[in-house]
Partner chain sequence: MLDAGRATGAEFAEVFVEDKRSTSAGLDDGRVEQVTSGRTRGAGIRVVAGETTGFAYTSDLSERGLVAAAQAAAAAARQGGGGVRAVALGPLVQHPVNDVRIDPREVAKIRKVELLQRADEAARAVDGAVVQVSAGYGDSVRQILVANSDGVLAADRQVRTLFRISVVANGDLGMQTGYESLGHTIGFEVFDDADVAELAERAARQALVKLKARPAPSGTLPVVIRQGTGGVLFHEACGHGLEADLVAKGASVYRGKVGELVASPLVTLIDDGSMGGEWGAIGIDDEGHPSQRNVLIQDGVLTDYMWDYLRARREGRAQSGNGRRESYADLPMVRMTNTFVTNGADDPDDIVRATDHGVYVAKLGGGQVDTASGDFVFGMVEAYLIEDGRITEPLREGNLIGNGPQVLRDIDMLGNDFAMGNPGTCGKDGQGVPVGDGQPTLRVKALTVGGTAA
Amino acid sequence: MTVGVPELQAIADRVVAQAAPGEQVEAFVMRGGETAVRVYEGEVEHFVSAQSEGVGIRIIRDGRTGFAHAASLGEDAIAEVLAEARDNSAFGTPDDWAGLAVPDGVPQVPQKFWDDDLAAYPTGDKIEIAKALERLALAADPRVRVEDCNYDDDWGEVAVSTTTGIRESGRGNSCYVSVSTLADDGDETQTGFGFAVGDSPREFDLGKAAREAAERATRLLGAVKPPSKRTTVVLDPFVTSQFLSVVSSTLNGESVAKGRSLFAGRLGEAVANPMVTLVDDPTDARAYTATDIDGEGLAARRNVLIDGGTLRMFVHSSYSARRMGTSSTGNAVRGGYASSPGVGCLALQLVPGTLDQAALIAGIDEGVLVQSVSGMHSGVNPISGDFSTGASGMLIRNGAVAEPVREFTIASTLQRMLLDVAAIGGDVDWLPMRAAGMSLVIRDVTMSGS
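Atomic model of the given sequence only [the form predicted alone]:
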């Protein structure tokens, strides 16, 4: 990684050095911390400043995997974890594809993950940022109340070492603020939200976050159920990010191997409008989840999943790649030292177009701007592709935003939605999520309301 952590690397190396003959051993060592501030009516309602550390050890022998972890980096605790992982491997179920990642020669893309300004930023100033964002949101519109206003940051240091030759360590930190709003007009209440991200709190655009939170809430006042019909939808950038996250689950190599993806067996086929190029690119420094290594210590890389509408590849960890007879794409993911690696997209994004949301709407005679959705992940079947989610937003009429609507559903299939993409916005929004957002126009979606 770009900045090493010698102390943690030494711990991981010592664990691996204790491998017995015939064993594959992986040590994943981690420590980190977070600050979470929630402000309400100018006062701190919730405050957390916490740190943690721990180690996770995997041992593979004769196709049997054992894993154990502990929330301590003490020598005695690590010795116990190693012994427990070794015992667990003896009782594991044999798996022909079990094994650790092997260095593949893909070079890392150097990036900046650690910001000294954020690391040294005073706690009191973090609290003041949350209070300032609340004040700005309240000042944006007299009908707006703030439900909560949050400042969040975290930092982490990681080292991984394996008997197969992987040896990496590094550190990073990140931060963002968010605000949730309520808008009242005497008869009803609507909700809104806004975000600001940056390498340092000094980079936050608090004014933009406040304005968006107020506008999202106030423009829904007076919303009614729309009539049911098939129509064109414009997904707001935040909704597009959620939509891409759903799509990413169908491009997961482990899901494909288990027959749980609608795209299984479709490599090389046209699965989307030719204007759609979908990329998982954790090497793009603008992505909130950018990284230079994956959860197994292999170099992160730019993977083009859908290229000009054609399905080109799935994302793989070393395990799913062995199971599918291919190579890892550097997409192992893990939740920390207490879990073994899985597989998933790291930083998903559509290659953007050039038009902003207003220009996209100007080209639509009749449709709906989907501002927020509910239950998207639970409303999608990754095997059949059936898609249905609750939504709220604004009708589009003659190229302009019209009256607000709520309590309706939008429904289609993932297959049809990708093929029916009509335009991709250039209004990229780098959200604190694993997928970037931008406005997305999709034709022929069923809107069910009154």
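Here the structure is a predicted model, which is why all the values come from computation and not from measurement. Throughout, rigid core stands for the largest set of C-alpha atoms superposing within 1.5 Å between the two forms. Positions refer to the first chain, counted from 1. Compared with the form predicted in complex with its partner chain:
- Positional change of A285 between these two forms stays under 2 Å at the C-alpha, relative to the superposed core.
- With a cut-off of 2 Å and the rigid core superposed, V106 has a Cα displacement that falls short of the cut-off between these two forms.
- With the core held fixed between these two forms, V224 has its Cα displaced by under 2 Å.
To complete the pair, please output the form predicted in complex with its partner chain; the form predicted alone was given just before.
FYI, this one's just the chain on its own, none of its partners or other molecules.
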């Protein structure tokens, strides 16, 4: 990585040096900290300040994998983790493809992940930012109350070393603010949210976060349940981001290898409308989840998954690649020191169109603008492709936004939705999520209401 962390790398190296003959050993070491401020009615409701650390060790021997982790970098803890991982490796089923990543010579794309300004930012100023955001949200509309308003930052240092020659370490920090709003009209209450991200708190656009939080809540006041029908939906950028994340799970190389992807065996086929080009590009510094290495320590890279509607590739870790007879695409993901790497996209984006949301809506006679969805985890099945989520938003009539609607669902299948994409917005929003957002128009979706 760009900035090494010699102290953590040395800890990881010391673990790897204890590999017994015939063992592959990987040590993943982390240290980090967080500040969390929550403000309510002008006062600090809570203030959290803490540091944590941990280690995860993976051992592969004779094709059998064992893993152990602990929330400590103490010498005793590390020794126990190493012994447990070794013991655990005895119980795996031998797997010819099991193995750690091997350096592949792909160069990293240098990026800036550490901001000195954020690291030195005074605590009192962080509290003032949260208070200022709360005031702005309240001032945006008299019907708005604030449920909570938060400033959060964190920093982290990681190092990974393996017996196969991987040695990487680096550090990063990030910060964001968020506000949850309530808007009242008589007995009715609707909710909204807004947020802002930046390399440092000086970059926050608090005004935009407050405005969006107020608008999301107030514009749903008076919303009714719409009648059921097939219609055209316009997904708000925030919703598009969630949709892309679900789509990406069907392009996971491990799912393909294990027969769980509905796109298995369809490379080279048209799976989406020709205007759809889906890219996973963690080297794009604008992406919130941009990174220079993946979860195994290989260089992160730009991968074009769907190109002009044609399925071009699946994403792989070194394991899934070995199984499929190909090379890692730098898409190993890990949830921290307490889990071993899986496969996934790192920073998705659609190649954007040119129109903003208003211009897209202007071209639609009848439809619905979907402001938020719920139940993405309970009504969407990426294996069967069935897609059904709760939704709220605004009806579209004669090219303009009309009355608000809520308590309805939108449903189709993932396969059909990709083919039914009718327009892609140019309003790219680099959200603090795994996928960038933009407005997305999809035809022929079933809206279920009254």
